[in-house]
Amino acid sequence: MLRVGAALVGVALLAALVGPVVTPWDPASQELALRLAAPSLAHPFGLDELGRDILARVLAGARISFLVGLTVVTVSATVGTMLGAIAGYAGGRVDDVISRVIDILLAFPGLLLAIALVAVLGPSLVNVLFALTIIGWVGYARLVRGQVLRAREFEYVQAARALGASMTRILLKHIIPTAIPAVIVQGTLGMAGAIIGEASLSFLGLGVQPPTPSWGTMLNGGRAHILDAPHLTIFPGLAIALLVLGLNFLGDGLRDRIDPRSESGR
């Protein structure tokens, strides 16, 4: 599972980095005379309703998906790890405040909250990143808080505290490193969620705005031609499915590799 996931993600990443450079088609150029043309040797994925090459747009849209996934996961994991570590180690009122914020955000469906935020702020890629980060950090905070509550009772942590080490040093040197493997697994799975979130918002017209290629906007544009030109939705839909499947396989494989007990317990 780990190898299959890594292969799918690696191929998608290579296509995102190299594909738009080596393809002979411009994702924005139009051939109106050939609009809705079916897949052919000249255009393997066919053309969309404006005569744009779908393969070129899928490859360009992969860059948007990876940009959103990596940015959301990096910011969310950093913020969530620090807040979760502080809540778990400090305890008391600090833990209560952070935990109540986490509970409030978890009380709302994540995608619904993201839709509300983007609807208020306005549709754009920056606002999509902000909305997905707002709903994304809570998972990391809750995960790290649980790890810290367990790790702060370790003997070497208590010894460091007895020697007068500061909370910052104890967290950065002794406690947070024990939670990093779990955060990496959570980040892999969270990236899949961020990609689906961006595609959903773009599908609803709240994310990346045309003419910038996005898998979600491509699915939205192909809805009107689902019967006469199904390739408009098949190829971006397959791209989303394969990348998300690869990330889920990669996350499950990493979890089994990091914690063999999770595999034996199935």
The other form holds:
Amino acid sequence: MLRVGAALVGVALLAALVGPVVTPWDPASQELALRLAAPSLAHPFGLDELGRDILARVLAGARISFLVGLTVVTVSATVGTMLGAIAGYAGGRVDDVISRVIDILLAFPGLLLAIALVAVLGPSLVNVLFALTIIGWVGYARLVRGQVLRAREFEYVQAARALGASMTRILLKHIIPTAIPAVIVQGTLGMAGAIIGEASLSFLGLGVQPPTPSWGTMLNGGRAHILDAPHLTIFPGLAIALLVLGLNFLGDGLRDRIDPRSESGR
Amino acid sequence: MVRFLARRLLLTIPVLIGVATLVFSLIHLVPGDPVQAMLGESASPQDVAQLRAKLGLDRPLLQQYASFAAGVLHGDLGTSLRTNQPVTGVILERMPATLELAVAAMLVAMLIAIPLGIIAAVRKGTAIDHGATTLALVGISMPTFWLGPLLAIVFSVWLGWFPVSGRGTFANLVLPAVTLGAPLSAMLARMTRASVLEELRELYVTAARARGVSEARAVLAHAFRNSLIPIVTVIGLQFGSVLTGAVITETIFAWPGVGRLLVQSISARDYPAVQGCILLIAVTYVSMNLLIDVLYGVLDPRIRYE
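Taking the form predicted on its own as the starting point, write out the structure of the form predicted together with the partner chain.
Then the entire complex follows, led off by the chain already shown.
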């Protein structure tokens, strides 16, 4: 499972990095005479409603997906880990405040809050990144808080405290490293969530705006041509499904490797 | 039990206040002037001032919050700018369609997931198990905004079995319900497998087998029955994702529910309606979680004392 996941994500990453450079088609160039043309040898994924090469756009869209996934996961994991560690270690009022904010954000189904935020902030890639990060950090904070609550009772942590180590040093050197494997697993699965989140928002017209090629925006464009040109829908969707499947396989495989009791796969 | 219920209800109140506050603050997050954004750049200053007064945005923030909170408590979510009707009425009109879709999706999910999860658990480590587990992961990875159009292409366009949009007949419900239920079924199948697998390891199942009980009875009447609590919990807790998924599914199939209303209101910059839809979905989600927690406490007395 781990290998299949790594292979799928590796291929997608390679396609995102190299694809747009080697493909002979510009994702923005239009051939209006050939609009909606079906897949052929010259255009393996066909052309869209403006006569643009769908393969070139799928490859360019992969860059947006990785950009969103990596940015959201990096920022969410950093902020969530810090806040979760502080809440768990400091306890008292600080924990109460952070935990209540987490409770309130968790009271919204994740994507709904992102839809609400982008609806008022306006559709753009930056606002999508912001909205997905706002819903993303909560999961890491809750995870790390739980780990810290356990870890702060460990003898080596108490020993460090007795030796006069500061809270920052104890957190950074002794406690947070114990939570890192769980954060990596959550990050892999969170990346899949962020990619689906961006594509969902773009599909609803709230995310990346045309003409920038995003898989969700391409699927939104394909809706009007489901009857006459289904290839507009099939290929961008297949790209999302394969990348997300790869990340889910990778996350599950990593979890099984790190925690053999999880039994998620076998 | 009364103490458990009271404590659980009390814990929900600050969350609901937080949810309402967040929804209230949404309109204030609009960059620039929210009223100008609603009416467009060409609106006259008189129209802008009139709408600002109508929405109460010309009053101090605390007053605005107090009147929003009072309105929410009385079921008054303001007036839709698009339809000029009370937001509560518009939402209630659309609610039955969303609930119909959500319930149908959950039924589809259970019909697919529970048998699949049980078979995978019983045949653990075999090709059937590997197939079921992989299928579940594929299901989770398949976004609804792709699955929906794919189903429409195959079953509406190619085979002509079901209509591609609208509501009214059973045939209209099939494709939206399958689209919305598929990701849930994938998650539920994994949960059912893990839960049944755990129960199959218990001594009472071994004892039942030792007494000569048939394999089907040992699995269904003993192991599966005891694994139902976590399964039912997951079904309840997934209600929120079904409601969010409904936003996309209703958009794909032109299903006249609250999700589609939300998207239409966003496009029209009808912020009172947007706030109303978000608040309703979030409150339904919180209430559902509360109900599941309470039910869990009723079913498993150990939870009450934790």
